[in-house]
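Read the single chain below, which is given as structure tokens and is the form predicted on its own.
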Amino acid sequence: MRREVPLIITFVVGVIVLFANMFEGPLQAWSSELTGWLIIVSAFAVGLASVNLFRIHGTALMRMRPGWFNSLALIVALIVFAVIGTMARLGGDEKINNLNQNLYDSIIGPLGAAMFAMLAFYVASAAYRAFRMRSAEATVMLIAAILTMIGKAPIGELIWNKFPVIAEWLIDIPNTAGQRAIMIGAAIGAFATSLRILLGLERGHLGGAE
């Protein structure tokens, strides 16, 4: 029963939500109710994840494992952001609201910008490896990338006024066609995975239970 009950619940909920988008009737009301429960379950999942983070990093901090300072920073950040955010959501005064906004503007925003700035170097390195002309496909990709970069750069139009036109065509036609192909493939994969979950063939959501 430990395996069968979650599989039955998954199948019933999945079928209700699936057919509620296809047919009118009571299924739509049931689907809306289930969506509300989804928010509740998601909130519990976030809480469980937070508890797990405290357990793992608290243990690393108490045992002074290598990198314990990072664990300390994470725990302090979790506590501060949770307390200030909760107080602001519960109708705190103007100082609390300003502090909550400043925490985002002065900490989360700059950290996110720094992370994406560092990722730019990895993207550039991956692009260099991908654009090496080892095959006809890589050569076409390299030429298209060079034309797009030149066409989008201000100096490109000064070199030749057709570069922006070529870049725009590459983005609107071949790029859009490729994106649609990827989206179709992803949709087919998502459908296949959803079908396997509904039929009980995919049981990863059960925590690896067989």
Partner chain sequence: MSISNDIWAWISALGMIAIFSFIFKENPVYRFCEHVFVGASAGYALSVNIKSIVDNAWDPITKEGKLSLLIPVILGILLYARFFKSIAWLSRWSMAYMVGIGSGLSMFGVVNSQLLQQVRSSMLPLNSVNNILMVFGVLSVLLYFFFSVEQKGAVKHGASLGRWLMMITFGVSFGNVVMGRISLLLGAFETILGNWLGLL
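Heads up, when I say rigid core I mean the largest set of C-alphas that superpose within 1.5 Å between the two forms. Keep in mind the model is a prediction, meaning the values are calculated, not measured. Positions refer to the first chain, counted from 1. Compared with the form predicted in complex with the partner chain:
When two forms of a protein are overlaid on their rigid core, residues whose CA moves 2 Å or more are considered shifted, and residue 30 is not one of them between these two forms. Annotation: Cα of residue 79 displaced by less than 2 Å between these two forms, core superposition. Core-superposed comparison between these two forms: the CA of residue 127 exceeds or equals a 2 Å shift.
Would you mind giving the form predicted in complex with the partner chain, to go alongside the form predicted on its own above?
The following holds one chain only.
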């Protein structure tokens, strides 16, 4: 039962949703109900990450492992944002709503933006150290990258007014052709994988062979 029930669930719900897209009839109502439920299940799924974080950092804190102070900061931040956010979302007054927005805009917003802005430095470093003309293919890639960058920067237009035209063409034609072929390949791959999942041939999501 531990093995069969999940396979049956996947097959049945998958087939209902798939056929509802193709044929008119009662399947559409069932499919609509099933997809509506997924919103609720997905909302529960998000809590898994928080529970995991709590377990790992709670243990680190209780055992006073090195870095316990950071674990404390993480847990306090998690609780503060969860409590204030929930209060704001479930009918909090103007004051709570403002506090929630300010907390978000001043902590999650800037810290998240800074984390990803750091990638600009790594890209710069990689451009200097790794982007080499080692082969003809690498040279073509490098030239395409440089033309795109220069064509999309206002200064490129000042240097030569054809740079933006070239960059636009590179994105519109060769890039679109390449991306389209990759997209077609990926679509065939996704279709095959989904079919394998529905038929129970692919079971990675069920975790192990048991």
